[in-house]
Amino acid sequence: MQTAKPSKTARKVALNIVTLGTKRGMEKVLPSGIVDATAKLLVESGAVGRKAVRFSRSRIAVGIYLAFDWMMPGQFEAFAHRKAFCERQVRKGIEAGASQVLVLGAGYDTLGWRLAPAFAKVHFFEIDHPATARLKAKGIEAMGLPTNLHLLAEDLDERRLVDVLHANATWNPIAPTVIVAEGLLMYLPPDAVGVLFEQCAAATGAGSRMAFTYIGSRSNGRPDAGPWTWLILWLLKIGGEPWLWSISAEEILLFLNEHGWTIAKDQTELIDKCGIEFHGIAIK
């Protein structure tokens, strides 16, 4: 993946959830104020322009997702149902007593500035690599901080995660929190996803759970992306931004196992898929 540049990925998934606000019916689906704080966030940090914008909110720009949904059917409005997936697991890590929010490749998202000034008890981290999360600081500057919302810029690819958060003097490492995953695993290298679970295992306390999507596995072992799988691995290598990893519904059980963590006898969302996409929930 791309480091020395601010994620495209991320960048194209904001714009998403943008264009999703102004398709029909997706209002009941979306996180309530996500679309314009999203909209705002990609402007004020420079990532687009306002023209950018604007075109993403028009009816063009729906016709256009729609036409190209061939491609990875149903993960357009897929972006959406990820969305409220992942803010609805942290709100229910909340209500069961979390007091800490981790969103790890955070990208241009906006759950944490919106959720933090109604949860003023709960401490919000955002993990993302610097040349993202500098853009992404400047535009939540600009939008205002939240005295409880707290933006990290590193590459764990040189810096363990438990290391970058007990190096911060406000994450309690004993503490139940909940970790948001979203969009990320597939962008790994295998050994590399791993180690991320045990080191949020080792980093969280009892209770805590982890919210995460994930990219179901062909019989070969290669990610599973739709009837065109080979055309959709081939732009995101050449686009820099491959994916490098993928797991099956029947395995997911057992690698979270092997590494920390294991799922609630009620966690159906764990087989659950939308779009292309897995919805996976650990519980520690």
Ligand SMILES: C[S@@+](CC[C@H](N)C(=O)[O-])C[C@H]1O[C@@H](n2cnc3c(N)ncnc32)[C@H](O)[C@@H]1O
Second form
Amino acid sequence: MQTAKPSKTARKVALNIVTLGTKRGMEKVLPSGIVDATAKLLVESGAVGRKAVRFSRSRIAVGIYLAFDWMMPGQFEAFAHRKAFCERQVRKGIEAGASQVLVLGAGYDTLGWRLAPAFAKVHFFEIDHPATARLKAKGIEAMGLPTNLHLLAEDLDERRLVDVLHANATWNPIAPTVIVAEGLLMYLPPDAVGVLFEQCAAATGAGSRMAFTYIGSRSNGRPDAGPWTWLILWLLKIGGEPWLWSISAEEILLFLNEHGWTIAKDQTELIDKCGIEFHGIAIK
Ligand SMILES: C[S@@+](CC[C@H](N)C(=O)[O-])C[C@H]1O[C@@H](n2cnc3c(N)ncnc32)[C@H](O)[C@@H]1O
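Given the form predicted alone, corresponding form predicted in complex with this ligand:
The next block holds the full complex; its first chain is the one shown before.
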């Protein structure tokens, strides 16, 4: 993927969240405060201009996203469910005793910034490519950086996750932790995904959990994003952020077992499809 420039897909997800804030009914799904925080972050970071953010909050923007839903059926609203799913898992994990939260490929996600003040004893870490992470850090600093939020600028293709975490004096490798990998795994080379799960297991304590999203595979092993998959894959490729990894829902449990994780028996039903993505929870 292009690493020198801030991620376009991260900006797209964030703008999508801002627009969902205008769609009737979405206030029941979206985590509290996410829309305003995301809009502010986009402006303060300089990732998107004030005017464009204002436009994203208009009914016309809602109409445009709905018109494009033919390409990825249900995906516009699915971003709200994806954010809600990840936040639910983080809150559940903290309730169960997690003292660390790690958001991988965080983009312009605001979970850490919104939750850090409410959970002062929990350390929140975020990692993203330097080009995106630097912009985000500029925005977060302008909005007020909570002392328990740690923003790390790293390319996980270049440096191993365990090395990044172990080099951080605040990271506790034996603490129960919640890891979020939202909208990230499909952008990683296939070999790197298994390694990432293994490193997440190696860098965290017993009782840790991972909330992740992934694209399902067709029988030929290619990603399945609905009837217009070929067009989506082509657009992502020419945009410089191609999808490289997918897996079928039937294979995910075996994959997790092979890489240091499992799915709790009572949680298998949470391997759910929403829009074109699946939501999964791995337990250590
Ligand atoms: C589609 S965006 C999702 C952003 C965020 N998780 C969300 O859902 O709002 C994917 C993010 O993963 C980051 N990413 C992709 N490959 C990465 C890598 N090798 N190292 C660090 N970050 C990476 C991109 O920079 C981008 O911010």
